[in-house]
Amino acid sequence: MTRSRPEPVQVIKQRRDMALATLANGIPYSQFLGIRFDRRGDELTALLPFDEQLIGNPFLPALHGGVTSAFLEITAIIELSWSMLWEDMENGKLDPGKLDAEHLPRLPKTIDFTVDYLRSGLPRDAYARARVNRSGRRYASVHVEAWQDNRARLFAQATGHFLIPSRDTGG
């Protein structure tokens, strides 16, 4: 018996990276605010790209707190999404050639978003990482945080939880 040639890491990585930018843009908000990801392995850190648009207070001047809230939030349900999809590409259920606009996984609903703004977001990018607690066929937790020079120095973090939806039915 002969076995068929792998593919190239890089094709499948360009695959990988196309499925998670279709993943993201499905989320219009996603697109306005200019919010990309960053995959590496499993792995994703969201980049929010600084905009004049994006000051809440020209005074200070400091990011508006719900553009803060809506780039945490977003963090959080593209890392849960990926994180489901991504074991579903490891174990051979989903080939990421195959996920376009018109195929998108339904994604999770957010049930609750606790948000807490350490200090004011400073007129640079900023960037955000996600880490999924608890996730189950139903629910499931997630963990957001929000820095911009330094990792260590967080300007908001924020704790959701989402209803999954059901994996047996596409979206």
Second form
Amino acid sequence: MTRSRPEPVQVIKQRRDMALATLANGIPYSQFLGIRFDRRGDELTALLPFDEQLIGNPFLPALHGGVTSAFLEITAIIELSWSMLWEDMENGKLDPGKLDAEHLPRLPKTIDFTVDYLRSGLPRDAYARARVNRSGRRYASVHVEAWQDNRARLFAQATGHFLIPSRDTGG
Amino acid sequence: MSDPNPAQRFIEAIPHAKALGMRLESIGNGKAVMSMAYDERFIGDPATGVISGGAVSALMDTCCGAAVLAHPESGPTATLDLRIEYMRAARPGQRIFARAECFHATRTVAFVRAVAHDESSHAEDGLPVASATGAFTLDSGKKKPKTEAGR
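What I would like now is the form predicted together with the partner chain, since the data block earlier showed the form predicted alone; can you produce it?
Once more the chain from above appears, this time first in line as the rest of the complex follows.
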């Protein structure tokens, strides 16, 4: 059995990081909120650094419910897109070198999104991870969890359904 | 629009509502209408220029909160649960309007529904961009009647 020599780790890393950056930085609203993504292999963690403009209740103070909801939804969309991008990158269907803002796969469209606010968001950094529970040809169901200081103490979770863009026509 | 009531002052004091340029159009009797201008910074899909679902949900969440505050005998509130259905893409360039109604409130929970329109559907009362239903915490200030000793 012949096996081609694996690529140097830095080359693979750089290619994956570039693909993720192109995807994540492509959403203006995500940039507006200051959301970033951290990658370990194919696992993503979304980061929302605290900012005064994210406050919804100045008396507590607490993060705006809409910020929490947007953070979770963007995390779900990026995770879902990333999982599809990853698959295409790994099996060679997609050349990440040719990936730029104009040549990104179309983003999934949110059908519905349900947010469960478990406790108020504190005025500090927040983190989120999404899990694609089901991804078919057309629809996907994604669950997201968000926490702050303590991974086990979620401050919000959400489930959303998404329409997957047709992949053969995606530019 | 009714007189400058606590709800309106409260909305103007919300940093994130201010950051998104939200405007309170009308409020009173458990109902609120708020709007937000189209802004390229709020785009969710760069391929279409359509505003992010997250920005629409932030407007709807705020508007639902305002409707709860506008409910008679309401107090401080927070979102417990919010479900949003996105029916269609908002037309790029158009202002988004949210209309929320607190249709029932108990001493502890307020139930709200809302719709979001772009300028066209808002004017024609056409198909909304999105609809939402939510449950909010409510502190009406009224205590549960003490019927049991020690409770």
